[in-house]
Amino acid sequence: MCEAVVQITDVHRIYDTGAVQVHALRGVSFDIHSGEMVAIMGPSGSGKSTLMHTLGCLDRPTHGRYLLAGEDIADRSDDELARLRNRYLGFVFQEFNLLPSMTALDNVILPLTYRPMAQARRRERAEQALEQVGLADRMHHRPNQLSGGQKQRVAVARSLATDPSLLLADEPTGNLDSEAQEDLMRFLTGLNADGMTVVIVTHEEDVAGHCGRIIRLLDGEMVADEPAGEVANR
């Protein structure tokens, strides 16, 4: 068995609004290995968001133990869990976080300033990252310049520049027409293919069929853990 990337013990979180209190997790409880490919599904409310959050050390759990690549998150401080997000993850998310003023290739090498790297090196490492998602000739396009399945692209880009152990991607597809969305899941599959762990929360159960396994919630509690079946386009 490969190395755990994510390690998920009867995780719970709890959100005290002061009226009432919301079971957002319920003891969720799994493993991910390296060189898996993940699909999160649950409706609106099924805590799939709030997993999200605690995958990306976005959030602490309320009770339970998370280790990501084999470090346990409790009591880190915010900085600490910023390196950890900064060293491990690479973040894809439905409304790309782009930033308007800057070229695709400066919105990729926006996460490498905080790498202790030369200047010419993190330049290098973004172009290698954009020539990597079919883009070299679009990298000094500003993203209103750029198609949907572009800005996700650049989006994708800058997740692999950083070189991450796992690769969340929250939603993905959800701005791209349906030609951008096959093409985006023909890559991440490359991707994981090559050997990249990846975990892709998504309500489309032809999303998550690109995916070896799909882990369901709902209400909080992890109802399912299951094959997805034959993976697409492998």
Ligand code: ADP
Given for the second form:
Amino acid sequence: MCEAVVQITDVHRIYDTGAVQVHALRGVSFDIHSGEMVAIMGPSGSGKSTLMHTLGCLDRPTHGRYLLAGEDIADRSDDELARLRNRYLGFVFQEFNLLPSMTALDNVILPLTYRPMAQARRRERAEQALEQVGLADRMHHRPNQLSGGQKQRVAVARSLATDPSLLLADEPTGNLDSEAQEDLMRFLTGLNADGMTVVIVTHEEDVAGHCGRIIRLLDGEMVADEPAGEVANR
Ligand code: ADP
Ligand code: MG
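Can you return the structure of this protein in the form predicted together with adenosine-5'-diphosphate rather than the form predicted alone?
Below is the entire complex, every chain and molecule, led by the chain shown above.
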């Protein structure tokens, strides 16, 4: 119980653009334990996406250590990082990132094609994930036949299909109206109540208010790490 899914220690990320070096993360350290729901907040340019890319093994720290589910990601090849991502992580993006030519079902099957599973089993698992997000009756629709909220639910189903240990969502409500935003947050909160570990980058205090904990970044540094309740009561 309460094992650390994420252990970040003194992580720096310096982008070397040739002319200038951008120090996007400056010694960030924190752990995230199994079953937490954490918001990452901060103004534009504060390093949120860089931190998310690091957590998502899409990028490596310039200095410092990152353990994902106890596994040190340093010195892993790109292929090994891809395997870690597929094994442990689910991703949800602001822009949904669904393939427009594919049905909801085929979009959700996609991450399972890297798994050693029979095709019929992949389909069954994808159908379960779509049922879980309340879209059993929309499986054969394409993204352009779905509302924003439904598209984001397909994206969540796609992220859940592989049974991730950690769900990473970068501004997941950024393209949703307020009703769809509330729906999505209620769903993610329920998922978390059932044990899923969730990290959400957001600009919106409303969204962060659904989380148990808020990490705040400013100019690449972590300036606060606090229970969300304290913010609400302030
Ligand atoms: P946020 O998501 O909070 O807006 P980012 O992590 O995208 O912040 O960016 C943090 C800093 O790093 C910014 O100064 C940004 O311009 C810079 N940065 C981000 N990505 C790159 C990159 N690929 N190359 C150079 N600088 C970058
Ligand atoms: Mg960003």
